[in-house]
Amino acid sequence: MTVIKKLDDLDIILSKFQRKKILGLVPTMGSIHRGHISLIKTALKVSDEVWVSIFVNPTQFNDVNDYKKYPKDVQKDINQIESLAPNIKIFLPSVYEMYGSNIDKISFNFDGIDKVLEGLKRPGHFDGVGTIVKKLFEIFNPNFVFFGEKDFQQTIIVQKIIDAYFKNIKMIICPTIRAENGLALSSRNSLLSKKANKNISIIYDSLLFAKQNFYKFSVKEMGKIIKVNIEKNPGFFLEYFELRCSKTLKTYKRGNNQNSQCRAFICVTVDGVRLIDNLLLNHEN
């Protein structure tokens, strides 16, 4: 297993990579779970060489405490990745290695995509995402990059970075991997208490309810029902439930968007832990 921590060492290895071959990059913030594993497995199928980056990026956190308590277990991550295939390579840089002494982020124009949903709740978050993604893409110049559908808004942001700076890169979006209770797998899930986990299925159940009743209730009625069902559980708070067009993330309005894919987005705070999810509700006509 190759684990590289320094950019200089990484440059030496990448300089020897034959560009006729396919290089796949799986960017992660560590705390590897089955969702990450599915991304890596997909990368192994289509790439000659697979790199997994593990880096908790400080510039995408607008809450210092959230950054500090983000779950980390580097050795466990390395062991899990190695168990998939010993030839996978890991990039494990420090904050200084990626940012130097000036931990700052680039200000991007994302055409408003960064101002809704998570962007509204976490100002500057997607500038931080864009900054680290751009850095990683410049370093690796991969053929393929792999991201999960759970962070759907993030995939649109990443695609905008690709369109603006990296025409040669193709992003592959992999399906959301869920626990038996329907909860979308996330590194933050490890912060949930056993008590919270007992009722956590209400999040995915709410998305399924929206899909099953897409034509029965208005968006407002649907939101009210979902809010009541979620918040009857102690410690659960619905931050947002919204229907938006998959391609543009503009608010979905029946009549105006009949030929567009509608996706439901939800964020629930459970005992202080923010959990996001989304689900496609219809298909284009």
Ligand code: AMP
Second form
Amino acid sequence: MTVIKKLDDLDIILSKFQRKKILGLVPTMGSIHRGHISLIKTALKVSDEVWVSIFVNPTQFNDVNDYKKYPKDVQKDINQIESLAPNIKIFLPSVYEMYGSNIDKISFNFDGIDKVLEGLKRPGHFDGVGTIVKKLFEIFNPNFVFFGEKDFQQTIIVQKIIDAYFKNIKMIICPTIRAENGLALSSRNSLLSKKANKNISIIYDSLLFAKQNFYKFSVKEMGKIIKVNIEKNPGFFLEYFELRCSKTLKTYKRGNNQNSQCRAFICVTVDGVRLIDNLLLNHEN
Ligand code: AMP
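One more: the block was the form predicted alone; return the form predicted in complex with the named molecule.
Now the complete complex, all chains and molecules, led by this one.
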């Protein structure tokens, strides 16, 4: 198994890579779960060489505590990835390797996409995401990059980075992988208490409720019902539930946006752990 920590070593390997072949890159923050695995499996299908980066990117955390408590288990991650296919290569840089001594982020113009939903709640988050994505794409010059629909807003941000700087890269968006109770898999799920886990299906159930009742309730009514149902559970707090157009992330308005894809976005904090999810409401997923 190739695990590379230094940019100099990575450059040597990448310089030998024949550019006729397809290089696939799967950026992650580690704590690998079945969601990541599905991205890697997709990458294996369409690439000659697959690189998985594992890097908990400090510039995308607006809360130091969130950064500090982000789950990490590098050896377990490596074992899991190796068991999938031993020829996958892992890039595991340190913060210094990626940022040097200036841990700064670039200020991008994302046309307002970074000012709603996660961007509103986590100021600067998407500049941090853009910064690390741009660095990784510059280093690897990949043909394909793989991202999860689970972080839908992030996929729009990444596409904007691609359009602005990397016209040759193609992003493949992979469907959200869920636990049996519907909870979207996330590294943060390991921080949930057993008690919280018991009622956690309410998050996906709320999205399904919105899909099933899309034509029955107004957005406001829907939001009210969902808030009450979620906050019935001790320790659960609804940060946002919003319907937005999939393409533009503008607020979905029934009269004006009949033909647009409408997507519900939800963020629930459970005992201080932020969980996000989304679902397309008016078309088949
Ligand atoms: P993260 O390590 O959380 O930064 O995630 C790395 C990549 O895996 C991102 O593109 C995520 O959208 C994707 N991902 C995370 N969770 C899931 C999931 N449950 N299903 C599919 N993709 C996911």
